[in-house]
Each structure stands twice: as structure tokens, then as C-alpha cells.
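Given next, in C-alpha cells, is a single chain: the form predicted alone.
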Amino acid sequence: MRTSADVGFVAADVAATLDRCQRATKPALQRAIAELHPQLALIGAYHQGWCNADGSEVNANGGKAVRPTLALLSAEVAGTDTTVALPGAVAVELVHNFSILHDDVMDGDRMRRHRPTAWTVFGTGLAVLAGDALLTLSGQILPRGLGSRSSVAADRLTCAVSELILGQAEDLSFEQRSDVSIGEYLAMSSHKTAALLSCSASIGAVLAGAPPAAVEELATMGRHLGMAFQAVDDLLGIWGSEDLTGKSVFSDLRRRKKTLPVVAAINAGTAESRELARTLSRADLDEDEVGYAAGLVEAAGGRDRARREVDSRLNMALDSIDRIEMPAQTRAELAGLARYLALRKT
């Protein structure tokens, strides 16, 4: 069985891979961004990394556009070239952003990549405006000259913008209730995060006309990934490095976030899982509470099964792009693509 360990794929591959579809994508999004309105097309930007608060450039490309990178990668499963699969990829990532946007503000994270977050920059109401407007233009960057493949495409996306916003709205509740099972999170992860990894991993298929078979696979791909995506974030969110992550150590259980891994110590049934939900009970957490919250974690199992989730999906996203027909350049992208995002240090 292949693991988050298995490092058969060469990071700056991986890297030039994302570089090439950024590319490819930042130039039509950030037109599409452009035609907002003034205000809102700043924060877009600013939000994207493109520019500081006052609209001067910053020699930056942003984030690592893994979605819009999928949505290529999707074309050229279909032998056909990526400027088909443009708008599909455009259209994810602005919807990605969207739930950005939306997430700092719920979560009230203050940091953001290596610097402040929209709201706390230009205020609450104009950071979820801004997203409004992201989620808004997302569905009308799709084409409409290619018949069938424009509905379906459009199809996906609605749904799964439909399943990002019922697991925002399961995460936020969550947060109030001490009985989150593992089948619950897992269904909340699937919903919030591997939705819209899995119509990034089709739409471009489907816009190029590739077999329905090969769409479905890649959206079974997509999801794979997606789980394995959040549990490695769950990680990264107790036991990553601010220099690594933008946020401080431990920056989820100050939330008292129901991470994959919180939710498995806490229903693991030992001794640790009892202090550990005793401890996040309590109304303020010091420093030291916190870091001994996180060593409860560890030690009831939290996060060994976040870990064995991580490696579960990966192998499971791998097995769906062996049973694709695909050019083996592609083949070698996205399956270096897919341990890359389950390979992310945690």
C-alpha cells in the first residue's frame, strides 16, 4: 500500500507543474476580478496576494492554484489542450476564494498566508461583500458556446458550491457540541473541502469532452484528495509551524476546532480522551493548557488516525488515476500532484 511517506514523485516537478497552470490561469482571473467593483476588485487582489492594501503591486503570483491546476491537468487527461478548461478553472478558484474570504472572517483568523486577513485590512462587511462577488462571477465565467459540457459543468460547480456551504455550516456547529463522531467529521470534510477538490478534478474534463467514465474517476480522484487535503490541514493546524502555515501552533484548539484529530482522541475511549475533553470544556485556555491539549491528542491516538486517513485517501486517489487512460506525462503530474498534498509537513 502506498503512504504519505512515499516521496516517488520529485518535489520541483510538482512545483514547475503548478507554476506552468498558475500561469496559465492568473492572467484570465485576474481580468475577471477587474471587472468587479472598484473596492471589491482591490480586496480580490489583495486577498490573492497580487497586491498590498493600498493597490500597489507586489511581485507575487499568490496561492498555489492547486485547484485551477486540477482543472487543467483534467483537460489533458482528454488529449486536448488546456484553453478549453480556462474558464472551468478560473471559475474553481474564484469559488475557492469565496470560501476564503467567508472562513476568516466566521473563524476570525487574522492571518492569511504571511499576512493580514481581508476583513481585518478593509472590515467585515466589504471582506464578505467581496466574497459574495467572487462566488457571484464564478458562475457566469463559464462558456456558454459548448453546448452540453457548459451545463454539466455548470452543474458541478453549483453543486458542489451547494456541498462547501453545508460543511462550512456542519464545521461551524461542531464547534458547539462535545459529541462529534468520527463518521460525522468525515462527512463534514467530504462536503466542505473535498467537494470542490473533486469538481476541480472533472470540470475541465468535462469541458474538453472526455469520456464519462474518466470524468466520474477523476471526480473520485478529486475527492480522495480533498479527505486527504483537510486531514493533512487538521495536522497542520495543531502541530504545523507558523512558518509553514501563516497561523500560530496550536491556532485550531484555541478554537476548540473538531479536527480529525481532536474528534478521534476525544472518541478513542481512554483515559487521555476524558482529560482531553475536560480540558477544551474549560472558557480560556492559557498557553501551556494548550500545548498540553495537544499532547492529549497525541496520545489518545488523534494523531496516528489522522495520519492513517491521510494514507488511506492518497492510496485510494492514486488507485483512481492508475484505472484512467490518460498521456503518461499527465499521469505523472497528477499523481505527483496528489502525494504532494498529502505530503505537506505535519
The other form holds:
2 protein chains.
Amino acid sequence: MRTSADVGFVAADVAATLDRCQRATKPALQRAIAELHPQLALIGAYHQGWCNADGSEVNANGGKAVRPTLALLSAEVAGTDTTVALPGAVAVELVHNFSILHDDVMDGDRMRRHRPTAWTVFGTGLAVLAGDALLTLSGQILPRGLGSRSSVAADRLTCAVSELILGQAEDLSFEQRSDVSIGEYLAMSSHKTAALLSCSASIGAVLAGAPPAAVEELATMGRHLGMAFQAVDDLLGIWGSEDLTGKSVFSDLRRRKKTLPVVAAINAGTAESRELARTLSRADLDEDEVGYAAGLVEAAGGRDRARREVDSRLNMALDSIDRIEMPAQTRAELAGLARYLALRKT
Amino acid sequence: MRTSADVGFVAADVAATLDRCQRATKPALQRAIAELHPQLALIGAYHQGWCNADGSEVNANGGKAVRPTLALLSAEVAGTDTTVALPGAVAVELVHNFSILHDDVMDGDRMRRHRPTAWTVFGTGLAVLAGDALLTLSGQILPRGLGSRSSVAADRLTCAVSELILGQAEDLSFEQRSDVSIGEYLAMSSHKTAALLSCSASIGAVLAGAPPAAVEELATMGRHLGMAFQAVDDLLGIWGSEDLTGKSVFSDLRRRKKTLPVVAAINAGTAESRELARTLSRADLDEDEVGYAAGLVEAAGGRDRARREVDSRLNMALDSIDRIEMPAQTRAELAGLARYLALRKT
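Now that the form predicted alone has been shown, please provide the structure of the form predicted together with another copy of the chain.
Entire complex below, previous chain first.
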């Protein structure tokens, strides 16, 4: 069995892949967002890292473009020019940005990618409306009348959005509960994060007319990758470097988010599990208490459990990639991206 | 020319039409909402007036079901059983409810239909997420794979949603401005309110396979009706009875909303226009000042201008109804509904 230790990747190669796909997607994404009401277009551009709050141009970190990259690579699986997958790449990125704009409002997050979140800059109302606009735009990018491939892609995207909303509802409801099982966590993660990655990793193949078996295997690959991605997020949310992630450390613990390390630790049935549950049930946790809770999560095996989830999901994703016929270059790029996403520090 | 004074309608007949269509739509609407995450389904049901915040059943005012009624009547224009239009009726009602859930958050409205708004009961985050869920659901109700009628209907709905979001952005941006022209107001009203009424008034005809000319005339009729509807809303927002509308009186003025009476009054070029602009530019308006502003709006002719808009739009809607071939019973119900919407007090 492969473990994260021995599945290396060349960071520069992955960066080149992400950069190439981000560049390929950006013009169409910019054109789509520019069609919105000027105020909403400004929020969309700010959120993407294209401009400051006053509209002045900037080249800030607007995310890694993981979803458009998966969409374009999935078209290359079919051996075609990726142009056919561009609307899919734009659509999944729009959905991702819709979900972040709204999630930041719901979670009250004030910083993202080292910049103030949109709602703190433009107000809650306009941030919500900008999210609505991006979601609606994502439904208009894939022209439904133009043949069944586009129609199938649009349906798959709508299903992913529906799962994503379900997952966010589950995640929010977990914050009020102390008895979340690992199974419930995994279902939430599958809905909230993995559904859109699964859609991203297959939508280009759908648009390129890849064989149904390849499409489904890519969707499975994306689902595993999404589960790994969320578990990595959970690990970084407790033990990540604030300098690298741009999010405040321990904030997930402070908010009683039922991340995999926490859920696994609480369900481990050890003395540390019980002490952790007691600690997290207190009203307001100060810095020391949150640090103490993080230590308990680790002592109860929560950190290891999450790392094992990442390893096993990465392996399943790599197995899926092995099973699909595709050009050698695409295989190398997909596998490299999968490894990078599972081993990232940011 | 007809005026609102001489185009009477029988309230009991309109109530019967609305009631019949609401009953026809409710089971499918309930089934759709029940599929959501339990917390989101609860918010949807609360918002529809089907239950209290704790989930206990109630029969509260959940709106007049104007949009589903228009959708079902538009199918009757084609002379068919309205069953074929049910997905359209459910979809437009879902979009309407999405927009209200989000608008109440953006506008900070605390009361609607004599009940606390969803965000005040369930929190901003969950109200936003419930809106997202209803919007996404609306895109899943019209099965896209099942023939071109459903596909055309889905595309028209997405366009209406896109206009609605544009209109809300325009409306919000107008609050910061004192130089909104009547033309800009009319464009905003067309986007924010009339687009969805236009879609509602034609979506059933699309699904029933009515001739394109009839579909477009119905869409035009719905557009005029929507413009009248918004102007009535504007009038009720200043001079309506709080007991009937369930909204606090003068709240539109207090928020500097650029409603038609206000925009028309400010653009009238009279001494009252200038005094109104001065009054509305003050930081915080107390009860007396808002009442004074309402008087200035009326003195500058804003109230009359809005009433004329209602009359003229109602007449154009009735003219459209006259031009479309349809069963006599449908014609009577559509015309009655149009008159009711233009003359309503709530």
C-alpha cells in the first residue's frame, strides 16, 4: 500500500498545471462575471483576487483553481482539446465561489487567503447577493439547448450544488451536537466538499464525450480526492500554519466544528475522548483551553485517524487514475495534482 | 381608456382562483421542500406558513400564491389540463421564496405577513442557506432531459432569476443615490419584480405547448402586471395600512428606498421636490420627519405618478389578455386576477 510518505510529487510540475488551467479559464470567467451588475461584478472580481475593494487592479491570491484544473484535465482524458470543457471549468469555479461567499457569511469568517472576506468589505447583503449571482451564472454557462452533453453536464452540476448545500446544512447542524459519528462526518464531507470535486473531475470528460465508464471512474476519483481534501482542511484548521493558510489557527476548534480529527477523537472511547468532550462543552474557550483541546484530539488519536483518511482516499484516487485509459501526460498531471492536494500545507 | 376606478373585479372570484391554484400546487411544493435537509425543510415550511418555528402545524399566511396561479392559468390558455404546468408553478414559487428569504436578510426586514421573518427566527446563516436550497431546487423541478418544452421553461426561469438578482442589486445601489431617474426605476422594477411575474404568466403556456405568439403575449402581460405590482407595493409601503400589509409603515422611506412615488416626486422639479431631497438626505429621520417626507412625496405628485403607472400597466395587461385566444373562463380569471393585483390593499 502507498502512504503519503512515498507518493512524492514535483511541486513545480503541479504549479505549472494549475497555472496553465487557471490561465485558460480566466478570460471566460472574467467575461462571465463582468456581465453582472457592476457592484456584484466588483465583489466577484475582489473575491477572485483580481482587484482591490475600490476596483483597482491587483494580483492577489484568489485560490488555486483546483476545480477548473480538474475539469480541463478530465477533458484531456478523452484526448480532446480542452476548449470544449471551458464552460464546465468556469461553471464549477463559479459554484465554488458562490459557496465560499455564502459560507464566509454563515461562519462569520473575516479572513480568507490573507484578505478580508467579501462580507466584511461590502456588507452581508451584497455578499449574499453576489453569491446568488455567481450561482445563477453557473447555471447559464452550460447552454442547455445545445446538445445532450451540455445538458448532462448541467444536470450533474445542479446535483453537485444540491449536495453541497445539504453538506453545509449538515456541517452547521453538527456544531450544535456532541454525538456526531464518523459515518455522519464522512457523509457530510462527501456532500459539502467531495460532490463538487467529483463533478469538477468529470464534467470536462462529459463535455468531451468520454466513454461513460471513464466519466464515472473520474467522478469516483474526484469524490475520493474531495474526501482527502476536506480531511486535509480539517488537519490544517487545527495544526496548520496561520502564515500559510491565511486563516486563524484553532478557529475550527473554537467554533466546535465537528472536523474529522475531533469526531474521531471523541468517538475513540478513551479517557482523553471524555476529557475532550468535557472541554469542548464549556461556554467560552480561551487560547490555553483551545490548545489543550488540540492536544487531547491528538492524544485520543484524532490526528492519526484524519491522516489515515487522507492516505486511504489518496490511494483510492490514484487507483482510479490507474484504471482509466488516458494520455501519459494527463495521467502524470492528474496523479501529481492528487498527491499535491493530499499533502498540501495551505 | 380604462382607469382603476372602473375596472372592477369580484373579490370572491379572485380568492377562489388563488385558492384553487394554491391547493393544486401545495402537495408538489411540500414534497419538494420535504426532500431538503430537515433544518432547511423546516425553514421552508415556516416561511410558507405551514408550520411554526418549532415545526408544529399551523395555517398561517404564507403568501397569495400569485405566481403559481399565473403559471397554472397560463396552461389553461392552451386549453390543457393544468397538471402539465405544475412543475412550472412549483418552480416559480420556489424562486419567489428564495428571493424573499434573501431580501429579508439584505433589507433587515423583521416582519413579513404578520410573522417574524426567517432570519430573525433561525439566524442569518440558515436563512441564507435555505434560500440557496430553494433556488437550487427550482432548477431541479423542471426536468431538463425530458423534451424541449421543459428545457425552454427551465431556460426562461434561469433568465428570470438572473434579472431578479440584477434588479435587487439595482434597488440596493439606489439606496445610496439621490439622483435615480424614473427610467432607472422602471428598469429596476422590470428586473426585480416583473421578470418573475412575466415568467410565471408564461411558463405554464410553454409547458402546455401553447403557440409562441401566445407565450410571448402572456409574458408581456406578466411583465406589465409585475410593473403594476411593484408600483402598488411602493404605494402600500408609504400609505398602506400596517394592519393589512403586516409591514411597518414608512419603512421604505426611512431606508431611503427609491420607490416610484419618491423617484417621481424628486424628479418633478418643484419646491416640494427640493425639500423632499433635503429631508431624505438627513442622517436619521424620526417619525414626524418621515411623515413630513410622505406629505412632500404626495405634494410633489409622486403618489399620483405611481397610481398612473398602476393604471396604465393594468390596462396594457388587460389589452394583452384581450389579444390572446383562450377559454372564456380562463380570460375572466386572468383579468380578475390582474385587476385584483393592481387594486389590492395588502
